[in-house]
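For reference, the chain that follows is the form predicted alone, supplied as structure tokens.
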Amino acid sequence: MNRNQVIKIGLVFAAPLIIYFLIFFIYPIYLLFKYSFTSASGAFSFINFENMIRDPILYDSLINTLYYFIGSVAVQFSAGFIAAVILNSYTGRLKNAFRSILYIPLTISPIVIALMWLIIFNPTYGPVDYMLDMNLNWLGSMNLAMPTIILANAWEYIPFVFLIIYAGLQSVPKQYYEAASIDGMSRFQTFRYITLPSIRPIMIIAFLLNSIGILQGFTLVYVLTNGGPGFSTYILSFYIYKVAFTYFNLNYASALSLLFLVIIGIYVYAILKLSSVEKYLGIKK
């Protein structure tokens, strides 16, 4: 068999993998900047990154992006790093029965999550103004709609974090702790010279992935508060929501589809090159 027939064969077998890339990625990525520099008459403009300019609505979906962001960061690494590291360290044994617990929200699906939110915050039935005998309307006040989206939303998602740390801690080989404890380390001296070093890779993928996650929140808003109350929780990706399937602009919507994924990438190439994963990865010396 000649180079020319196993290129072929090569070719047959990719085909499939070839066409679904180029129907469902390369096709929406086209249509997305067709319409995205389309005026509503279908001829090419920039009318519609012109409107971004004068749209008040976007410059608060951005303002609740970046509040939305922050706090959900903060939130689910942090407690998801913690857990990790507590969770590895401990011996007993109900350990299985801990992590076990831990992967549950994982199993579940998000609009079940978020109907399951919007019962436990009901300000009629809801255990949670019941317990604390008050009536605060969680979802429904100004002041507190967004930080109730953030708790939900953490605790829907710091079982991934935990999950890539947790994995990442395993892997650290037991000679270093071994050869740290014959040194004299202290249990601190251990956890920052060698376990954090160790895990650094794992955390920043951890990091962008459930950053990235977070950015692409959308199903929390919708069941939850569907932008309201105003538009105190309009984060990006509901707003683009809205534009398309409410207000049937979809040129717009494009447009502002591609400004979401412009602020990914750049995002993403920020946090690349601020912590050199590449190196850690073996990509780049």
Second form
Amino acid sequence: MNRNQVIKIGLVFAAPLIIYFLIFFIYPIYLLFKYSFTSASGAFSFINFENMIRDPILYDSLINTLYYFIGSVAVQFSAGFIAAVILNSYTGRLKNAFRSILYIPLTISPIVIALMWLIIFNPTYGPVDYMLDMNLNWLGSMNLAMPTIILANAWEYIPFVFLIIYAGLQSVPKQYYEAASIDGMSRFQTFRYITLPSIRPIMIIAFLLNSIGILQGFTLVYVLTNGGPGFSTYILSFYIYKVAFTYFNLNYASALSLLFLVIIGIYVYAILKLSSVEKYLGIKK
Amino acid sequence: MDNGGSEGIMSEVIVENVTKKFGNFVALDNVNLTIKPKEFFVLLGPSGSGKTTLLRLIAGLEDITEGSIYIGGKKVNDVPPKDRNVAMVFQNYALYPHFNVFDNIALTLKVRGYSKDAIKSRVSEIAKILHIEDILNKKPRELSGGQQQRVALARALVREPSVFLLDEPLSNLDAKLRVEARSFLRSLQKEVGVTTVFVTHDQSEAMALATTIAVLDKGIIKQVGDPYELYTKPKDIFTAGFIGSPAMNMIPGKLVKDGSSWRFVSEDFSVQLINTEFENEYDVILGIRPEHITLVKDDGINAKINNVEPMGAVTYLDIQVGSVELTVQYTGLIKLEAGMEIKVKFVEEKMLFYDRKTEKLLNV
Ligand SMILES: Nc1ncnc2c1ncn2[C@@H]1O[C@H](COP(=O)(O)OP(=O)(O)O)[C@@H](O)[C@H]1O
Ligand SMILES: [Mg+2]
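Moving on from the form predicted alone, please list the structure of the form predicted in complex with the partner chain.
All chains and molecules follow, beginning with the one already shown.
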């Protein structure tokens, strides 16, 4: 076979993936750009981006997204990390049981989880108010709605962080711990000098995936508060949905999506740079 | 190196009736050893004989199935590794991949509370000795096998432990560096005076380094002794065959009483023994080292030369005596060729007879 034939046969085998990729990735992204730069009359225009500057709801959504994002990352990452470390050092009989329990939320559909929280925080018959013997109307309160969403979101995604970091901890070769014990390290020193540096790359990956997952969060807001009360739980993803499917302004929604894409891109790039994770992943020497 | 005030020095290691099982597999079978303070003790055995396992038991990295281990007079069965104050070079080095060479060596001092200056001077001192000053800033994965091994050695030697445990620490060095490292290790050990347990499968390395050698085979200690003893009076066939290079010649035969004296009778020849006495007639294996077979003009065993290997200081001859091939070591160079007929004689005082059933040495 000559070179051309090899390439042709290769293309035939790769074709399904290439076609899939073109239809489901490249084309939508092309449309996203196209709509973003289209005015209501259908002409090429920057009007959608100009409108952003004068959009108070966008402004609120960005602030809310920041609040929701920082709260969620802080809770989910630290809780997932701590759970992984504790379970990794726990050697009792219930280890597998605990691990399985921690996996459960990952197996439930997000919409079901959202509905479950809706029931739990229901002001009339929800168990939370009943047990606390209060009438707080969690989801209807300007101050409590967002923390409640953060809490519900954490329940869903702590296991995700846990899973990745736990796998990382399990994959640290035993011999490093043996060398550390010979070197005279205490438990804490071993954690600091062996465990942490060993799982650093995986922690960064977990952090990134967790961040992106959180930013894409939508279901909880949609089911629990529908953005309310007022605009207090409008986060960017929810606002984009509203613009597209309630106001039917697809062009503006596309522009907002593009903004969202840029924000996520900058964020991911910054984390990768700051953590110099490329070094660990062998992307760069 | 400075070793003032170190508590660990002079530690004796006693291994008492130690058995180690992995599941049903017996890796070590009732091992008894006394490793005297300051001794350079070599554990010698083929791959899979249990050397690493024994070392890990002394370090505390494995639980003892039966028996006890004492370090410096203290029973350490339940003492965790970090409190045993042993230093160890792992067979696969186990360097910390995320730290550079300097930190790999320094970490053990840091966690023991040494000052920054003390750490720096000790690390650079040991780095100089092991020729790794130039790579202190590199990560382990950037190093060759030999360099990694030297870093592992440095990490162990930078401390003042009660016992050094070295698991084949020279196996990956090239020939020249290995000889250098041997003499360095030997003199360092003498100077510091730390009890050292050195594992190797290389008998010449064992002979070169050891004050005492323990020969291990399939989890059983075959013999313990100084290199001289082990070379001249190996107590069983395994040790006899394992120690010495080229290996000892082994010739199956019988010991037969012949009037008032004894004869060794093999299929192809027989040898009159003048000064050696036995209790019974035995089926035996005669062990004779290559340097204890001499060439003679007349009155010898007929042999044919298969191969001549002149080494300079000595010449090795492969000779055929009936159905057995023997190696002869001739001191100096000699003009001989394959195919020539010669006569040889065995040095009687050096002939070792092993009972074929028990595989034990019969000479006393
Ligand atoms: N953790 C383990 N589990 C099961 N078998 C083991 C383990 N460690 C060693 N062994 C077995 O014990 C025997 C001795 O091993 P080892 O001490 O490493 O030998 P050596 O260092 O002399 O080559 C080998 O047969 C090996 O397979
Ligand atoms: Mg070994």
